[in-house]
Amino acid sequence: MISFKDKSSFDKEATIVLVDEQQVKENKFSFQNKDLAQQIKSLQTAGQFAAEKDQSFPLPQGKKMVLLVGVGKKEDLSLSALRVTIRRAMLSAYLTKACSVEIIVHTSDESVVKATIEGVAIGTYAWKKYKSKPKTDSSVDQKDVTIIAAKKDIYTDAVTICAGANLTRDLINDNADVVTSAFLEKTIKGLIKGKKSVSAEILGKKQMEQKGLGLHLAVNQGSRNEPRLIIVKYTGNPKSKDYVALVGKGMTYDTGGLNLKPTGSIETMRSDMSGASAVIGVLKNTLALGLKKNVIFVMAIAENVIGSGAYKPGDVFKSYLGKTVEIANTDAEGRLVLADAIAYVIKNYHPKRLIDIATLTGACVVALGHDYSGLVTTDNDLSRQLIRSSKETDDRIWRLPIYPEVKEAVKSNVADIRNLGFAKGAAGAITAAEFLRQFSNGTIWAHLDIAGTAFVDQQCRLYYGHGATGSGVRLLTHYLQNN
């Protein structure tokens, strides 16, 4: 739990004190505690603490602990680095047994306080559902955190948004045989139950067959779990007919199908529903914040597995839009599910703008690495809005080009188009986006490829620990709040 208080009281079991170099030099701090100020001065004189970046120093205070944390020069500190600093401090061995923690920031700047909130809520998240805790382990995982700052809506909203991101992480991190299409349906129904201005349409296998969502059905052919297309319509501004649609790829597990993924690539494929989970996280935030916007939340859910019923390379299927698609590779399944979802939502719900989000291509990881998601859009205004939200939230995106010649890459000799682009995977992220664009039917559209950013398959990256990051949740929530 995170709360706020105007003044520090040093009454918690542990206190984290952020200090910059100038404060140490001038012996002027953001807290009122003469004894602590004198201790810091003595440490500086002894050359033990100068508030350099990543420098920390523990000061036991009886049964309590004060942890001094240096942030370096105030003017040089990035908010990303601050989030990392907060995460490290909160996970410090000195705070292991503390149930309550007070954080004193070195400045009252709103962006610094927000970054501190995210450093706590996003940075200390850990997936431990299946870990057994030894009886002798006295560490405290869940801490009550008080941040010394005047309580403002912008801060309480930040806490809410982080909770949405962490719900997304929970969904992605859990077992694929737990988080099935039925589980996600139940989760979504739980979020919207009793909420005003909300309606839902849920298509299962039978309804998809009746309506002709042939691509979505093809991907799910080998699975014992039914596919779902779940659409939640939220009308936060009844006076407006302007809706934005968020469409998320929800592959609850992706083996690659008959084009089976190799060892080293298949192990984390429960994360292939990160797009749909991000949309669920944004749905949670939208409801919690009561946004005065109109939004259509779309979760396209399937499971791409092998078996006698699995769809096959070389097969041709008819999409909801009517286009026929040659299956060049069964591991290019996400674009198929998204294509039907995009076409269905545009025809039946008429959004003014549509943004899809998906762990779509390894090519995007090659192009941008793991810290930036790819953005592809033909609309410059939408691009500027999303990039501005990216910069505000540190949910990073980078715009990739899309151009007329890419259309040639997805042409087929036996169908209208194929689900693979140029030979040898050239421009793979862009050709996948082009495939999706062809189902947007002239609607203002943007595509977010979060293949590189959605999951950390290591110990840590930036201020994320191992597992899902909640990529896209803060970005899209900010976008809805401000556009």
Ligand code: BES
Second form
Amino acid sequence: MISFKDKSSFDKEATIVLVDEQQVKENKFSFQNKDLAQQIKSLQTAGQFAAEKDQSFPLPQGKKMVLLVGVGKKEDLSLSALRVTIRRAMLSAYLTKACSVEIIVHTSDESVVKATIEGVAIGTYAWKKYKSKPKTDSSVDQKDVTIIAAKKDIYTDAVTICAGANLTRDLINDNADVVTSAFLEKTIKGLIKGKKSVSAEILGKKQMEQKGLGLHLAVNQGSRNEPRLIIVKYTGNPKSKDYVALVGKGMTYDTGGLNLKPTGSIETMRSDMSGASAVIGVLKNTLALGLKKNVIFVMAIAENVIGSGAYKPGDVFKSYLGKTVEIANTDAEGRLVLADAIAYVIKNYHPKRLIDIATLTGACVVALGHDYSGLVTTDNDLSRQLIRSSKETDDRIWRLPIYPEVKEAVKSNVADIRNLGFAKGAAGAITAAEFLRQFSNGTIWAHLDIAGTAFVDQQCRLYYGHGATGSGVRLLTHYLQNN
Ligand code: BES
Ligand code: ZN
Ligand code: ZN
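Would you mind generating the form predicted in complex with the ligand now that we have the form predicted alone?
Below, the chain from earlier opens the complete complex, with every other chain and molecule after it.
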């Protein structure tokens, strides 16, 4: 639980005090505690603490603990680095077994307070469901965290938005055989139950057959779980007829299909529903914030597994749009499911803009690594808006080009289009996007490839611990709030 308070009373088990170099030099702080100011003065005189960046100093105060944390020069402060600093400080406080923590921010700057909130809520998230000793749980909702700042709507909103991102992370982190299409359906129904301005359409196997979502069905052929296309329509601004559609790839597991993934590539593939999970997180946020915007949330859910029914390389399937598709590789399944979802939503819901989000290509990870998601769009305005949201939230994206000649990559000898790009996977992130573009039918469209950013397969990266990051949730929530 995160709460806000105007003034510190230094009565929590741990107090994290952020200080910058100038404050230490002048011995002028944002808190009123002469005793502590005096202690810092002595440390400074002894050359032990000057508030250099990431310099931390524990000061036991009887049974309680004050943790001094330096942020360096105020003018050099990076909000991204601050989130990392807050995450580390919180984890140190938890190591001292503190269950109540107070954080004294060194300035009342709104963006600094917001980054602090995110450092706590995003940074201390940990997936502990399958650990036998939940007593070591360090997740923030188990603790009492007070941030010293005057309570403002943007701060409580920031806490709300982080909770949306953390729901996304829970969905991704849990077992693939737990988070199935039925589980995701139940989760979505739970979120929208009893909410005003919301309606839902849910397509199962039968409805997909009737309507001809041939690509989505093909991908799911080997699975004993049913595919789902779940569409939630939210009308927060009844005066407007304009809707933005968010379409997420929801591969509950991606083995690669008959083009089976090798060891080393398959282990994290329960995260292949990160796009759909991000859309669910944004849905939660939209409802919690009561956004006055019109949004269509789309979760395209399937499981790409092997078995006698699995779809086969070389075969041709007909898409919802009518185009036929040659399956050149069963591991390029995301674009198939998304192509049908995009075409279906455009034909039946007529959104003004559509943004898809997917763990789509390993090529995007090669191109941009793990800190930036790929953005591909033909619309410069939409690009600017998304990049602005990216900068504000530190949910990072980088634009990749798309241009007419890329059409060549997805030409097929036997069908209208094929699900593979240039030889040797050249520009694989872009050719996958080109495949999607050809199903967007002229609607203003942007594609986010979160293959590299959705999951941390190590101890930690930036201010994310091991596992899902919730990438895309803060970005798209900010986008909806501001556009
Ligand atoms: N889900 C994968 C992409 C992926 C790779 C996500 C690494 C997260 C981390 C996607 O379905 C896939 O397998 N793509 C293939 C496409 C190829 C066959 C054209 C890939 O990237 O190798
Ligand atoms: Zn795949
Ligand atoms: Zn996939």
